Amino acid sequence: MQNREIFEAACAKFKQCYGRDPVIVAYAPGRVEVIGNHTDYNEGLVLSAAINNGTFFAVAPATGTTCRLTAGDLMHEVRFEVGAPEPVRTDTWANYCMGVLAGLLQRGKFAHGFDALFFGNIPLGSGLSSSAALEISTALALARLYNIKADPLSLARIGQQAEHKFAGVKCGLLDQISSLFGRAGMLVQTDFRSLEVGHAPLGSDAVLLICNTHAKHALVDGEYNQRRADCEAAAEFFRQRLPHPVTALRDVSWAEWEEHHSGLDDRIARRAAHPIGENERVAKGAELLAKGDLEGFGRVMFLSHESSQRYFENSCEELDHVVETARGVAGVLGARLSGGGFGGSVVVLVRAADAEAAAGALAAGYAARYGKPCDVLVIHPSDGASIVKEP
């Protein structure tokens, strides 16, 4: 079992909280996404990994109707019924669960409520998606708890629904898909278009560092929503433009891009560049992992990092200092931010035999510049979401 001593920290908890042990528990990983930066919701495509940290969702059926959720970092309580979740301002992170829970409920009428913590070691705020963890193990046990049939293509777009209409976030299906279709040592490889989700090697000589600056990131304060709204503009107007079918940015070239761009107003025509020259990047990069070539898939991960710095403009300093000290350390053959971006975390590319080495060198340069090291955690590709306990 990967993080075993999350998962007895998280029963222990549950059994401080209620008084027994819990029926069920869930775990789900966080994600890294490698490249493919807000391609998920422009229908393109993506290369992530499912990361070996994650969160634990542990729950027991109650007598009544009542739920009660507690947060296990916090050891907070909140209460609702099991028939009514709605969205709440206080305790925000509720939300999370109760959005799945409201999910759930359109496939089944649920009699009894809940007793359920969640816990896990996905650092926030660092771009690793510890909201699609949560979603996804809070699914994975609620569907067994209530003997819910749902394949794990719905259960993705139950999280996605639950970051929507309960945390406020039109987040694309990327982050769930690989929390729950990650593989040991492999990327996700998914189409978005048609949610086909297949697997490539990074190889054994390879692994991923995650540099979290601490930075600010914040997706609700409207800066994704905004670049969704204005990739969503952009396709409207090569839908007039072109004269093929474009029904989102992935039917758009970059050759149509910088043919037409000039007819669109100058931030629009930017965020929607990132995109699409973002599908071709990670076409590009899947073809060289099949070629075993993780040097020039390092230099792809570099230029995505250039065009979020250029074009759509989800970086910010911290972010880039990373990206430019990782580019003269001995074993790094890519850098790039890694997540909705505005802050967070970089993820970088490195020998396995330089690994340790890159990571304090990464963390020295950024203490030198800002006066503390940048966390930096290694990160090998694990397996996905699982049922861990049950009865």
Ligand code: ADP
Second form
Amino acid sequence: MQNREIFEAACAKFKQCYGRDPVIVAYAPGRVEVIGNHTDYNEGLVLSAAINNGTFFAVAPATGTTCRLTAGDLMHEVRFEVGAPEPVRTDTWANYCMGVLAGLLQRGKFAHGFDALFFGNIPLGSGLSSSAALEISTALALARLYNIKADPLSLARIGQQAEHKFAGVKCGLLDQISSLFGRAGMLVQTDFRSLEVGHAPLGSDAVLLICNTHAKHALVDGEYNQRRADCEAAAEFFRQRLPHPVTALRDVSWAEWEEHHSGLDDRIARRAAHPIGENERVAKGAELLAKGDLEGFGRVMFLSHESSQRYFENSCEELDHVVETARGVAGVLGARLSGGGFGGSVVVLVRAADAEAAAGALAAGYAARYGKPCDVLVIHPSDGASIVKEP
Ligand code: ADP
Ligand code: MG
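Give me the form predicted in complex with ligand ADP now, not the form predicted on its own.
Okay, now the whole complex, with that chain kicking things off.
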């Protein structure tokens, strides 16, 4: 089992709170986006990984209809009735679990409440999606408790709806899918048009580093919406121009962009170039991994970052600094910004034997420039969510 000591701590805390053992425990990991930047809402491809940190959700049925839910790190409890979960304004961590309960309630009637406790080791709010890990561990455990049959994509959607309706975050499905479909030594390949999920082998010779700069640049939300609007406008232009159907930038090839982009407003042309090129890079990257070409895959990661800098302009000085430093670090094969951009994290592909030294070099390089190190975590692509204890 992954993270056995966290599992044991979760069970011990459960017993401390409720005076008995949990009957069901589910585990769900966080995730990292490896390549496929701003491709999801353009109906394209993403390669991600489930990480080796995660959250355990431990539960036992109650006799009445009241639910008791405890956050294991705070050892703080909230109570609510099983039939009527509503978003709360204090103890907002409970929203992720109550949102999932609300989604499951659409598939059945629950006669009794539960006692539950969750505990994990994902840094919160660091872009590793502790929120999806909480939703998915909750969904697996409660679906088992109430005998709800739901396939993994349905559970992913229940997690996403919890995030939309109870946490107020309009996320896509990448986080939940990565948490559910992760496999040790593999990247998860998701097609955001068909929601088909496959895997690409990374093997055990390379691992990932996630370097969190904690940089957050102003106007981020406005910039994000502007990028989405520009992609829409570009898709509309190509819809008029191209002889084949275009419903999203996914349908436009790099060759078509090169042939037609001079007809577009310069800014919109550059914005469109990023997801169009990126989608081809993800497909190419998966092919390279299938052939075991880690160096080739790393080069594609660097190209992704250059496209962010040149076309999408969603990088920033801190992220560029980490990527440039990474180019000179022994064992590093590739590096790029991960997630929305304008701050946040860089993901680095590095030979496993060099991972610890590279993590130290990147943190030190950052400290030399900015006065404090970036947080660097070594990540082993890992198995996805599962039930780890059941009756
Ligand atoms: P991220 O998903 O990148 O970690 P979010 O802001 O989306 O960041 O989600 C973080 C929030 O999820 C926390 O503020 C907290 O409310 C909730 N959460 C997730 N996991 C835990 C946990 N193990 N303990 C307490 N709260 C958690
Ligand atoms: Mg989140």
